[in-house]
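Form predicted on its own, single chain, as structure tokens, below.
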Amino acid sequence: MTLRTHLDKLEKHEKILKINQPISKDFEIAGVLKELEPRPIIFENVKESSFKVMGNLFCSKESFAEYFGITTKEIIPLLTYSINNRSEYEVVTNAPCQELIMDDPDLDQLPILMHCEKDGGNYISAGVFITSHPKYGQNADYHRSMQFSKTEMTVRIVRGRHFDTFLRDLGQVDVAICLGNAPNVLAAAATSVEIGVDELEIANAMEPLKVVKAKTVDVFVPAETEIVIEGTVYLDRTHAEGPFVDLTGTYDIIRDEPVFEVKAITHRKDAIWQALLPGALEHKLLMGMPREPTIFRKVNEVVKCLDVNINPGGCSWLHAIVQIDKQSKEDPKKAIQAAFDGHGSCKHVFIVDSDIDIYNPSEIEWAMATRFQGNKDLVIFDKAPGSSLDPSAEFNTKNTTRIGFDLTKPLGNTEHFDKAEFPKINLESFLSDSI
């Protein structure tokens, strides 16, 4: 499947809304996407641009799984398999993403959204950055980018990320920003793997991927992507970036960040711009979900792990709910430590039994209410390095207090901890004549 065939499928089954009324890229599109979240939407008539805009495509695990024809339970195995069994993609010479080329690029022609009132500018938030290094090869990841002229953007580059390593080593790095990608590319670009791994090979393992050489920079980009912005990021040229809404739904600070200068823009003849609401459900899914396999793998090394959910209520970054098959009283404590090892930015870990639905917040709270005692089931790691996204962490060091919650029932006689089950009946036989 491609993103286009997926859009056709959504339209055929009336699962995507098309809005034909004129709408502005400044605030209005973002407002509608948020109001109708998680419903997928295509905006057909953007006032400031000839390009259509799509958003809310993958706001839930169900929508992500639907694309691949799998269940939500199969997402972690799919991601784990793809990370461990990367495969070479097919290189082509003709691609939809290069049907038209803007040699004299103008970012104002693109529907780059202004999302929220306090934003520092119009932002690209769904762009997959493809970069390359002579030693480490090609890399794919995300960096938000704020437009400040017709040909320039400032790029938020988190220190320590692979692209940061590339840039500090080389001083300037050629980049292709890809907009309008299928979920195999979106998820692969969000994975945390060792430097030197080409994330597009992970995407290819999830679903066969064709790539094409970019027109003005030495990288390969997904052939089916909608729009590609090519150019160079300079370490020694900086510009103010921010404020911008982060994954937590709070505003990040203003920083001086490297400048991206555009060389060319290539796109499909009927290209659709991909919007990603900052701090909203789709952003959370694409950030948090790729961390679940790493937690699963680490926990499974010490206890039997059944499932992991990095949930939206925890900003899909700071909380992890881990379901285990408890065999000894020490298993929950082992699982807590392993979960933090699997996701270094996690702040709170909740360990539950197999009878708890980890996708139902009420069941997690029920397990805490009925199976948890703070004096013996709480594990505290004080002053540990936390996430830069956590506004409550220490401002300069980002140190935080990590906490693990053992919400499992004791071994042995669990009669007082088991959930009562109601009878299973054939409901239709009682409702068939009802009005």
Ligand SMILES: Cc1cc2nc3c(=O)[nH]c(=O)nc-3n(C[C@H](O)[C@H](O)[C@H](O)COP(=O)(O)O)c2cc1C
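Only the largest set of C-alpha atoms that superpose within 1.5 Å between the two forms is called the rigid core. Positions refer to the first chain, counted from 1. All figures in this text were calculated on a predicted structure; none of them were measured in a lab. First, how it differs from the form predicted in complex with the named molecule.
Core-superposed comparison between these two forms: the Cα of Asn426 travels 2 Å or more.
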Second form
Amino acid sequence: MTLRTHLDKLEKHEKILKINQPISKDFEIAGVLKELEPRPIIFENVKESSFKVMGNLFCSKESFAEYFGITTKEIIPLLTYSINNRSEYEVVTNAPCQELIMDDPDLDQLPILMHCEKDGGNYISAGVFITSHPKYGQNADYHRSMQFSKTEMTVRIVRGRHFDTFLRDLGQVDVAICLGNAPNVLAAAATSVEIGVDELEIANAMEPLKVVKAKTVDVFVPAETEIVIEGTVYLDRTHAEGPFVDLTGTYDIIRDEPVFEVKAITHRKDAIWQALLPGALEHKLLMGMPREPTIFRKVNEVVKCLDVNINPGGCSWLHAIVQIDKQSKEDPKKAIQAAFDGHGSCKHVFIVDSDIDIYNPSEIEWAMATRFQGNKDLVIFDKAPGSSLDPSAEFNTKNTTRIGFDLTKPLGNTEHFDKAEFPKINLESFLSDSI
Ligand SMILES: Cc1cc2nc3c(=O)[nH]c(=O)nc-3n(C[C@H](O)[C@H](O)[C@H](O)COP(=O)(O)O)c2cc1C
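The structure above corresponds to the form predicted on its own; please give the structure of the form predicted in complex with the named molecule next.
Let's see the whole complex now, leading with the same chain.
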């Protein structure tokens, strides 16, 4: 499967909406995507650009799993397998993403969206940044980027990211920003693995990947990508970045961030720009889902882990629900610590038993209501490093209070904690002559 064959399949089954009316990249596309979320959409006629725009492609685990022909239950195993068994991709010399090269690279030609009213500018939100370091090799990750001239953008780089390490080491880094990627590339770039791992090898383990050398920078990019923006990010050249609505659905603040300068833009003949609505379901899925296998692995090292859900209600980043097979009194507390080890930005962890549906928020609340006592089932880690995205974390340090909630029932006689069953009846026999 490629993204293009996937789009064809969606079209054939009438699962993608094609909007032909002229529409603006400023506010209008974002507004329609949000209004019709989670419906996949292609905007055929963008007022300010000759490129089409696609969005809402992978808003749910179901749509992500459908691409790979697997069930949602198989996503964590697929990601875990691919992280552990990453493999070399095939290098090609001819690639769709380089069918055309823009003569005079100009960001104004691209449908870079303005999303929300108070955003500081038009933003790239779905760009996979591929860069390279002489010691560590290639890295792929995401950085929202605000356009402020025809050739420049300011790039949000959270401290401590591998990209940040590369930039601080080298002072400037060449980058290829890839837009319009299949979900293996999208998910792999969102994983956080050890430095020195090329995430495109994880993508290749999920589904075979062809790459091509970028035209002006020394990195390999996915051959099937729709649009590639090549250039350089400079540590010492900074520009105001923000405000921007990010994952939490709140406005992130203005910061001075490094500048990216474009050198070349290559693309398919009929390239489609990939939109990713900030703070909406697709963004949430890409942030949270790749953290589920890392939590699963850490928890499973100390107790038997059954499943992990990083849920949209917790911004798909700040909350994790972990289902365990509790064998001893200490298991939930061990699982809480391990879950925080598996996802450093997590703030609240909820540990539940196997009879709780971790995808149903009411069931989590029910477990809290009936199995939890604050004086003994709470684990608090004060002044822990928190997420830069959490508006409630300490302003300057982003320190936070991490809390683990043990929502499991006690071991032994659980009679008073078990869900009561209603009688099983033969409904048909009672309804046969009803009107
Ligand atoms: C859609 C999306 C947008 C993101 N935006 C940013 C961003 O603007 N800045 C940033 O530093 N990290 C951002 N991230 C997070 C990193 O890309 C992500 O955590 C990545 O896995 C870190 O890679 P690393 O392990 O190579 O450091 C984003 C992630 C996703 C999925």
